[in-house]
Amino acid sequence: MGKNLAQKILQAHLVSGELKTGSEIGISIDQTLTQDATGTMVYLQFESIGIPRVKTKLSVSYVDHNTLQTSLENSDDHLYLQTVAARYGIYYSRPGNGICHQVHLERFAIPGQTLLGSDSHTPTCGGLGMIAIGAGGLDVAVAMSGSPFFLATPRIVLVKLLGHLRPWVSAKDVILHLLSASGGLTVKGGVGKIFEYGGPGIRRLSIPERSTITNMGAELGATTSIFPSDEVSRQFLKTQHREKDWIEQCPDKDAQYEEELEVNLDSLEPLIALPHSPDNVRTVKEVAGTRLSQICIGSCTNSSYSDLMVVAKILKGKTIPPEVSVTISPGSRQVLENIAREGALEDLIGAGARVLEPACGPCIGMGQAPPSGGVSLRTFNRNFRGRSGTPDAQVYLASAETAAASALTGVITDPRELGKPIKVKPLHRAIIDDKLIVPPAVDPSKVEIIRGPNIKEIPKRGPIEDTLEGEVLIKLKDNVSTDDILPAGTKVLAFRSNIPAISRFTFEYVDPDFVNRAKEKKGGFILAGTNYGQGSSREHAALAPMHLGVKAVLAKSFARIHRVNLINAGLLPLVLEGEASYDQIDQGDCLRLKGLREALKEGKGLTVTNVTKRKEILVTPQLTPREAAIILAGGLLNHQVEAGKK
């Protein structure tokens, strides 16, 4: 029987255990990347773990994310980033250099490798043929140390692309067409699952496209996306003057996969996803008109330059509607220096663009945030409320060239209403420049770590108690993402390395109350419905409800990321049995857990005790016998330092 494409590379990686659909996997990690919204709090972990220097065959740490440094904080951070990563051997990306899955994907990505990345849209890379997989900041502070990484071995499903793509219909229409009900996966679909892209349809693919796939496939819930490395792979490395790194990375030709999809490319047409979920999902043509205000395009997932040429074709000689605000932000530094020289730039300035500079910026609410009750139209991953900025904006997602066409009109616009499509030169031989890539020193004794005094220490918890008892301190439901647990944004990002700080604003959104009620009741429970924390992998919102003194998370079913990220906490994830569970339990109730540690050590079910009501309710850790060992240790970080002084 022949072999997928996942399976290879993760066999080819495998440290411990067996890949069976289900069962924990460790495997070993080639390539780490890290960003400054979550990268502090890597780094400082990666210190307390004491290991002199990373032993991954590369480690990035990009700042991307808060390079407005509107504060001492955000200039701080960048400062301990720079010196930590001379220190202890890793490359630095200074704040300019681009987007981290951007610039990972021009000067690092290897087909073939594995890659783990505190970021979740890190799948990027597997748009060149790597297994590259976003996770908290912990488990990749782990891995820089030299340990396997540990994953449930995904179900490998085949997306067979079929036909090609007509005029005006992007890679970002497949994507949202898979996110839509005709496509049938929705956020929740991917979870547990690699997603592997094969069939004819490929061939036309370029890297960007097949990258602007993989990066959204962190919205279908997936533990990673991955594309062969082809010639498609070989062309684009050679532009990139490194095409020593190709290698070719297929599938065997009798290759077995758990589950098929077919998509047929010449039957899509332009789609955009509407407020307040990647899923969902229309076509272009049902919500033309809407009155947009702003339109931003870029980010990690639409700002390559191929993205960039087609919209600065489109604009080249128009003027935007002064009722609009449009914003350019490329994907990296050499992404804009070679559109400059093409004169896009020229012709997006010369049309009333603003151009910002390569950052993820308003993806993140970092600027750019919406006026009240705003429409916005953007090429990002994501359109969860309040995540531009601003709590009653609308957010809608579409393609490069939707939101060109729109930025004509000032209304959503199918870009097929443009007639005759719009056709870019293959960039043959990119412009290189890397010197906003600083390497590690080469001698790392010399190198003094700078800490700002917004730098504080890690909190930890101490090995989970026997009895948990305390209140339910808020009732959630579906699909809550992590920037409804621990927002985004300019006020609260500048607190990531500062968790004391940072956890005065957990759901700030949902529930201002949230804070004081935590602080009021001692800690407590949180009850959520299906897909918990889903979205961004920052594990600081884990962190925060941990420090508030939150004792566990009970949950219909968690989104993967979050779900590691609380364990790695010590926080225990509890999965409700049966519908009716959920039911049964009110903001306010007094829970009791009795027993936890033998349960934990014999993987027992448990039984929580709704005091208030008067019911008992049965919940499952589902926790590996590895995961229940770093639960009894109060969290990852002491489980790992504990087992280097053994």
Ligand code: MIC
Second form
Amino acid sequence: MGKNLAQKILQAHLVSGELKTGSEIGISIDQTLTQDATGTMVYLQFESIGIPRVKTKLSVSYVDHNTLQTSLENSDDHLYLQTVAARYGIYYSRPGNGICHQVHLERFAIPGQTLLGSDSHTPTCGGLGMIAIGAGGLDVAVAMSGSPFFLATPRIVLVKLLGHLRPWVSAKDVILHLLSASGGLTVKGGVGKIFEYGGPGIRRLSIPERSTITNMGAELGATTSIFPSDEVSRQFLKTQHREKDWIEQCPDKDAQYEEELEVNLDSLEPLIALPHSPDNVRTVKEVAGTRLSQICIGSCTNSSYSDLMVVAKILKGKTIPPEVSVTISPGSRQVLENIAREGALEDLIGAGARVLEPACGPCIGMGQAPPSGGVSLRTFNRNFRGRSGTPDAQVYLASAETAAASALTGVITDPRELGKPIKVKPLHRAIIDDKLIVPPAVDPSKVEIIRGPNIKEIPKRGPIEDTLEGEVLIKLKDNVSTDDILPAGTKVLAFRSNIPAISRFTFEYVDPDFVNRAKEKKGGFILAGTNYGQGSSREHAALAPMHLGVKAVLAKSFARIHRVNLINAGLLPLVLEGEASYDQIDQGDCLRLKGLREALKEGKGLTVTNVTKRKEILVTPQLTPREAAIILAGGLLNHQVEAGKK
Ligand code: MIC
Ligand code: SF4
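I've shown you the form predicted alone. Could you give me the structure of the form predicted together with ligand MIC?
Then the entire complex follows, led off by the chain already shown.
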């Protein structure tokens, strides 16, 4: 039986288990990436594992999320990241060099290898034929120490692309289509799956286009997404002066898949995600004319050379109307230098766009919060409520073409109205300038690791008690994102290295009294609907509730990365059996769980007693034996230490 590409790469990296959908496997990790907002935790955790040098083929630490340096916390974090990288054998991409996923794709991604990143959009590099997975920081730290990464074998789905995109329709529209009601996948449709793209339609998609699609596979909840490595990939690597890194990576001709989807590219039109979810998709035509106060172009989804060249060509010689503010964040310094060489930077500036530094910027609320009730159109991948920094802003997501067409009018505009399509010549040979990538120190013993006062020890939970008892501190609906649990933005990101300080912001926008209540009640439980913890990989969304005394989280279902982050932090994720169980618990109810340790050791289901309502409710931990052992030990770090002693 022929193998698909995902199976081939997973098989080649298999360290334990069997490739059987749903069963746990351990895979070896070739490369890791971190970014500053999750990275300080990663390196603190890596240091506590006590390995003198990373054991991966390549590890890179990027500074791209919080580059503002509005206060010492941020600058101190950067200094810690730089010195810790030099000491342990990690490349350090300095602030201003660009967004981790864009830079990694350009400078480091290698077809056929595995990449684990402490950022949910790590699958971007799947566009170049890698198995690239987003994970919590601790999993990345453990992978850097040479241990395997564990995951449930995903179901591998072929997405067959047919035909070709019509003028003004772009890769962003392909992924928005899959997220939409007509594509049918929604923000939960990818859970437990790898989307492998194939079919004749992939041939005309460039690497940045493929990577726009794999990037937003994260919004489907997928484990990852992948394209084959073919002639298009070879050309891309050649442009990057890295042709030697190319190898062909393709599925067998008779490859089998567990599921197949077809997308006819010819039938797609410009699409747009409406507030407040990436799957709330309509055609641009349907909402055309909506007045905008802001347009932000950039992010790891749409900030490549070709994206910005299209935008520049559309804006060339025109003037952005005064009612709308347009910002452009190039994906990398390489993109910026190359669009400058082509004269496109001049066109953008000439039209009145505000060019920001190559970084995540507005995507993670680092500035450019829209005005109250403002409408913002962004080429980004997430539009969860409040993420932009303005709680009542309306954020729409669309392609660079739609954003640029709208920048000319100040209202949402279908790019097809621009008439004759624009052609951007592909970059032949990029200007390569890696000066902002600092290689690790040759003599690590000479490196002093600098730790500012904001960098605090990571709190650990002790081994789990046999009985857990407490109040339900909050009852939440479906699809709660990590932006809801622990927001980002300028105010909060400064404390990513300080769990006690950052925990003050837990559920800030959802329920401002949560923190006081949790403290007053000395902890308790979180109750949620389906897909709890979708979005970011930030393990702070598990560590902060743990620090506030949360004992366990009960939900109808969990998002992949957040579920593992809870386990790694020693917090028990419990799946409610049946819809009715959720309705039998309310905020303020007192819950009791008894005989936990025994049940976890034996892999049994559990009964929660709702003491207030006098009801017994069935829950399942749904843990693998390894995960149960982590919970019993009080988190992954404790578990690693115990394993080391044996
Ligand atoms: C995001 O896009 O939500 C982030 C910010 O990049 C996060 C990481 C973080 O919270 O630091 C992610 O996607 O994992
Ligand atoms: Fe940065 Fe936004 Fe991409 Fe997250 S989604 S890595 S914040 S650009």
